[in-house]
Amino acid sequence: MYIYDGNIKLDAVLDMPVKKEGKCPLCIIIHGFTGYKEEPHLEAVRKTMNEVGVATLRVDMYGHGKSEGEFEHHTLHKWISNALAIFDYAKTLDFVSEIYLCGHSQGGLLSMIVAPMERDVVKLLIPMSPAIVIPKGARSGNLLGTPFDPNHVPEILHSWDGRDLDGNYVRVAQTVDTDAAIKNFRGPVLLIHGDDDGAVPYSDSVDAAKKYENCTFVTIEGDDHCYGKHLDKVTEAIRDYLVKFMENR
């Protein structure tokens, strides 16, 4: 299926709970930088949510996966626009009782930014290994290991996987205020991060967890950015949290 953000077609998959009686929650799941909706860690999260009674909506964002747009020209502003279009679609689904938002890496950062924009709708926020380092690095002059002059942003940078990235990506990222986004979301947050993450600093999530008003922080000990060692611990944390959360709704 597809969701349209203006004239941009976003590839999406809607998965229903294993057992569904009446209305159910829906969780929007967003992948990360260079990622896509079928990545193993996202599939595992989707499966866990479906098993405990939550529908999931996974979407390839602009320039990623099977969606339209060129990777080189994607920015956080375009992803924010994508996310708002996804929310507009989710709000039309008559089986949905409430909406949750989950994102990994850049998708985790995006979820943190978008949650306060949809504060009346997002009943639970789940950032996974959020790439708070992206706006920090854009301002300091190092984008995921690529150095540059932050006061004179080049027209083209090279991403960590060798692909070109438009300088507008950095210019947009420099404007992102993660602290303001955290301050403006007062709903419940489940923040998950591996403490052996070599891609984005674990310490950024430690700091973010302290700033949220209502945050449960789960450390996946000895694990990397995409939970290649202890993915079961991630799904266990999500399962346990969701079961208790939904029991109290």
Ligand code: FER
Given for the second form:
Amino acid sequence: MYIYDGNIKLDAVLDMPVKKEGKCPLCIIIHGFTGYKEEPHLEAVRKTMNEVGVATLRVDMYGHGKSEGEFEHHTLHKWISNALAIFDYAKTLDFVSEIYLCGHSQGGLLSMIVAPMERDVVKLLIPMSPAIVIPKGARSGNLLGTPFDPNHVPEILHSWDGRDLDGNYVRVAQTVDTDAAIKNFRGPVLLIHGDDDGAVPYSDSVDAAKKYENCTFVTIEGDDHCYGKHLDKVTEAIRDYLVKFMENR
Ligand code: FER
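Given the form predicted on its own, state the structure of the form predicted together with the ligand.
Let's see the whole complex now, leading with the same chain.
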């Protein structure tokens, strides 16, 4: 299925709970930088959610997966716009009792930015290994392992997969205020991060967890950015949290 953000067509997949009686929650799941909605860690997370009675909506964001837009020209502003369009769609679904938001890495950062924008409808926020380092690196002049002058943003950066990335990515990322986003979301947060993440600092999540008003922090010990070692611990944490959370609704 597709969700339109203006004239940009986004490729999406809706998965319903294994057992469904009446209405159910829906969790929007967003992939990371260079990611896509069928990545193994996202499949595992959505399967767990479907098993405990939560529908999931995974979407390929601008310039990623099977969606329109060019990778080179994607920015966090375009992804924010995509996310708001996804919310507009999700709000029209009659079977949905309430909406949760989950994202991995750049999608995790995005989920943290969008949660306060949609604070009336986001009843639970699940950032996974959020890339809080992106706005920090954009301002300090280091992204993708490459230093640059943050006061004179280069026209092109090079992604780790060899593709070009427009300097506008940096210009936009420099404006993102993660602390304000954290302060403006008062709902429950389940923050998950592996403490052997070589791509995105685990310590940023430790700090963020302390700043959120209502956060449960789960460390995946010895694990990397995409939970290559202990994906079962990630799904176990999500399962345990959701079962208790939904019992109390
Ligand atoms: C960076 C570090 C991490 C960066 C992007 C990421 C664009 C995002 C990682 C992900 O979403 O998996 O320096 O620069």
